[in-house]
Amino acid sequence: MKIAILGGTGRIGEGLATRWATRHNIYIGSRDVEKAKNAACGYSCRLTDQGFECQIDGTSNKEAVEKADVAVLSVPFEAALDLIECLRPVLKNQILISLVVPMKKENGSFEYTPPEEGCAALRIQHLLPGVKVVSAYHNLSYRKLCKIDLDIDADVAICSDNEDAKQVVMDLTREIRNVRPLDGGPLKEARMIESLTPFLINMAKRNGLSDLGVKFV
């Protein structure tokens, strides 16, 4: 499978890229093509040094999407909306995975600030009515993801109105060792999963913790 990671030079993008690159062709997308190429080279070298074969290329966001079967939207909310406007002509048959969380920092804490549609995923679907939007991976620790030999032991709730697209993302999730995909229902349920992100960040800060995730027991 060909997977574009938009915002792939960021922390969560690195983690997903290195987890999937041993089985799939990965395209790191960025506004800065040179930055994307440098990131792709760094990820490839790290995997190769650990004995893995991989295929990771750096390119523009547009070119990454054009080549992809699945595109991962891994940028802040406002940047995601701007990026979608730029990529609208090439977003057609791809599955688009949204990691986006609308939130702001106020008085030292983060607050969930959903758009009028109720959550970022629904806003993105509204902007891209023909695209198969899937909401996932909001609450995975990027530090744990980047340690590819580490069992993360976490659950991922996956929401979408397209059952086939949801199944593709659930299968991709199973490839991340010891991460369990769970059917989170239709896309409207993503509001609850998105809102956990600022909650977990705030709770970690208040309790001196790090790398919190979600496990349903």
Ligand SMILES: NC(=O)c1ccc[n+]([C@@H]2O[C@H](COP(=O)([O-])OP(=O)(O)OC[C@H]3O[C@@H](n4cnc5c(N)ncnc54)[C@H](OP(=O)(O)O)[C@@H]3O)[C@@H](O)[C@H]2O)c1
The other form holds:
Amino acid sequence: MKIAILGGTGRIGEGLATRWATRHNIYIGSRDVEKAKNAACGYSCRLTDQGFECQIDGTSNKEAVEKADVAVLSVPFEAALDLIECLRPVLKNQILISLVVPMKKENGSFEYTPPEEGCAALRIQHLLPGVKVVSAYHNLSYRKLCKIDLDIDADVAICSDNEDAKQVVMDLTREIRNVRPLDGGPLKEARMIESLTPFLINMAKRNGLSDLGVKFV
Ligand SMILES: NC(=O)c1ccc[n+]([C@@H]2O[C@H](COP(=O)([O-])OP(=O)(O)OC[C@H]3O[C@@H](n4cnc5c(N)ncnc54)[C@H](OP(=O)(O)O)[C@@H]3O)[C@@H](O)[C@H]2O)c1
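Next up, the form predicted together with the ligand. The previous block was the form predicted on its own.
The next block holds the full complex; its first chain is the one shown before.
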């Protein structure tokens, strides 16, 4: 499969790219092609040094989407809305994964700040009618993802109004070591999952923990 990671130069972008690059062609997207190429080169070197074969290229966000079957929107919320406008002409049959969490930091703790549609995923779907939007990975820690040998031991709730697209993302999720995909229902349920992220960050800080995830038992 061809996977574009938009904003793949960032933290969670690196984690997902390196987890999938041994099985799929990865296109790291960026506003700055040189930055994307450097990031792609760095991720490839890291994997090669650990004995993995991989295919990771760096390019613009637009070209990454054009080449992809699946695109991951891996930028901060406000940036995501601007980026979507630029990508609208090239977003057609791809599956678009949103892991975007709208949140702000106030008085030392994080607060969920959903748009009027209810959550980021619904806003994105509203802006891109006809695109197969899937919501996933909001509660995974980029630090854990980046350690590619690490068993993450977490669940990922996956929400979408398109069942076929949801299944594709569930299969991709199974490839991340010890991460269990769960059907989270329609896209409107993404609100609950997005809102957990600031809660997890705040709770980790209060309890002297880090990189908390979610497991349903
Ligand atoms: N970090 C985590 O553990 C984690 C976990 C789950 C979900 N998330 C969500 O995943 C998304 C990315 O998080 P992150 O921590 O990886 O973010 P990040 O490292 O701060 O940023 C990711 C990338 O976004 C691009 N970007 C920044 N501002 C932009 C703008 N104005 N327009 C277009 N692109 C812009 C940058 O790429 P270029 O400069 O190369 O264009 C940057 O490398 C966020 O929505 C976050 O809520 C993060």
